[in-house]
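Encoded as structure tokens, the following chain is the form predicted on its own, with no partner shown.
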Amino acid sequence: MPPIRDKFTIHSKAVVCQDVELKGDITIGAGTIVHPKATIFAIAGPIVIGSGCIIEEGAIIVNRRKEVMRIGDDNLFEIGCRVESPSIGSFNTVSARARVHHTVRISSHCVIGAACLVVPVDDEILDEYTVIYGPAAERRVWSGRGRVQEADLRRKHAEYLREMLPKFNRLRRGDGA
């Protein structure tokens, strides 16, 4: 296999700290935050990442598949977390500590909650609002009430994340966008 050629595209409103740990060729969008201890690795394919997203610290995303991984908008990677998904939709939540399998395709406005472990045999597409949670990883639909008040808490958390992230760590410049 020839080694993992680094490719970094990140855009000039992201906020990248400089000691994440990038691999491969990866696109992170515009108000994305990244914060330190962060893991990115485009193993076999690369890594799009849309706007507006948040990646905590120890949280590990991965594409071990040759297509390319798509992360959509507003998306929120809490600490400790793993996600080798193809695919992710927006406005999803994946909690500490949660692992997503690479044979899940995440839609949108999805939940996965704390320590839930998301391996299926087959490819499975979550629908949308649907929350994981619980020691057995149990399903439900959210009824999706609550949607904007969630978004407007994510989008002050973004904000204060932009604010300061920059004045305790140094930030990695990208090629821009």
The other form holds:
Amino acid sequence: MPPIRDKFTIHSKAVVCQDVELKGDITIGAGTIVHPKATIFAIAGPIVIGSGCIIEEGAIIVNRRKEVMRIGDDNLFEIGCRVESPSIGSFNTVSARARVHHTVRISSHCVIGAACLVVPVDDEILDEYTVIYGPAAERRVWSGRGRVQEADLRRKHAEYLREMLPKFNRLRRGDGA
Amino acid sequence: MTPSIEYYCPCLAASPHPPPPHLPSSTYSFHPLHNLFFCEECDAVRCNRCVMVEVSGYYCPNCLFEVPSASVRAEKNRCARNCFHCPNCRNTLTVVPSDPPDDGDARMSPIVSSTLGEPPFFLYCNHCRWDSAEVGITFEKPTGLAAQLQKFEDSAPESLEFERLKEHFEPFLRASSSSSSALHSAAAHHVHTNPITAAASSALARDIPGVGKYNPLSRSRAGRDKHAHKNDIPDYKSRVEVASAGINAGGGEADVDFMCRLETMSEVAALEQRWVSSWVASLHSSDLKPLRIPLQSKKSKRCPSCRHILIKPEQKAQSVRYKIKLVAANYLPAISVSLPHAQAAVEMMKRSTALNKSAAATTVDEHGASAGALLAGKTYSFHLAFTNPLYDPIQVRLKKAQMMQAPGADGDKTRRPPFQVNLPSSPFPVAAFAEAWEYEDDEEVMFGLEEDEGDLDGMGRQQRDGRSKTRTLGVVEKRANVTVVGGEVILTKEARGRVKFNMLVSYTYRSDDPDGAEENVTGTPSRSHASSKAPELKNFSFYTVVDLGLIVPREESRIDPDI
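I have the form predicted on its own already, so could you send the form predicted in complex with its partner chain?
What follows is the entire complex, opening with the chain shown before.
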């Protein structure tokens, strides 16, 4: 295996704190927020994160596959979660301490509940609006009511963090800057 | 499997002596100290099995609203405000407005400063994203939801039927409750019944076809009384015939059909989801309704013999404090048991695993397990730490309770007891409890001076105790209001089972308060008595059961090192 080459492309409007662990080829889109102590590992292939995502403390995002790991827009990765899925759509929430294995692809508007383990043996794609919750990682499909309000809240959340985080943290710039 | 100690409450037994600890039934008589109460008037330990429980208030666990007991019944024991359980996952639901009309591209919409939702409100579960719009429940206003839902509940056929049944039996219930309560008060003066409990007990004692009737002598008269009443009431005619009624719940052809065509598991409501609802709920998970949150109650407890309150919570639902709290932990010394050799083994394991993690781990584990265990045929010392909760020093005396042989256990009697326990026979002091122990270090010296020779002996041996296995009997350590004494247990070669024995703890305390201010601290039963004579020694004793752990048979222990 060749040594991991670091290459960070961070959009000028993204907020990536200094104290994050980045490895490999990583692209972070506009308005995305990466809290301190988050970890993004592009071990095998590159990771591309869209705009407006929030990656909280202790969250770990790993790409174990050769192909590009694409993360869409306005996703929320809560504290201490671990995500390895090769592709993630938009408006998803991965709650605190949840774990998503690399066999799962997440579409859009999905919710992985707190401390849920999503580790199927075979590859699978989570349908839109899938909700995984509870200690047994039960699944149901969300009706999507309240989706607009939630998206709104997500944006406000990101907006607030964009304002507040730079006041208390040093920011990391991309290689180009 | 740490050694433990439990305290005896004599409420279940006729004799003051506790049952032998090797009987499985004895566990019902022993309780951890923090579960016990202490009645000052009776000067006795009370447990949760013998106290009388009264409801002192109802409240909603979600909104902490205190519900007056008058409206509890009308609201059917559930919160009548805006508190609901998710029928799917039993999280609490929140009221949310509907989305504004979606213009299709959420992406492009600017960061909206405040999107206020629109009128149709619905209940929404933050956890599993269930919402009440799925089952067709929406609200025009976000307030008074329970009242809106209760209308549905009350108009349900089951509910109407139940109301009618209640009406029908009302006169009968009233008559039977008055007669049975009169009987009760005549028969047993300390059993207090209100009409509701009387009605409930008579309901429980009714004839059920196919079930043998529980009819003790004291009840037989009441039972005959009821039979007399039974003839008075007219037959009840139900509002609708159950069989013909179009109620979609409660089994039948429709459900069978549904189950046959079942495709996914999630279509069926799980048992957990159905049995919390008051009425027979349908099998379809798509029919689950939001549930009003059941109320909870704060309870106060009374002494069964003198009826004094032992514990009474504050009325406010937000408060977690008590108005009256007579718990045994404030009166009896707290005892904790430890096996020094097991502790040493654990320490050693920790230290060695910290030093060389991988290599020694397995061997140390084995070693530790055997080192911490009780091997048959060996002698072990154990430590009992007494913590004095009283503001006066106490003198404690220990005695091993005689093994009372149960009549049936004659076969055991011929055998030697599997172990022998030696406890320090001389009484030892435990210092008073003080709020602050800044002078902790001086304390040992101070008490060293007043100690008798037995204690000096104990202090002298203390040095050796840490390392080698000393056979210490007597005081091992003293600090603040804690005294640690050592005992030893000698296991026979063929010992099996648990090392469990009853121990009688008696302690002497001084009740020298001339005024009644600190009486609750000294735990004296007779107030006037205490105030007349100034320094007075009182004695209180209680039984405990000490469980030191499982005995490892000899064979196993010999095999262990070979592996």
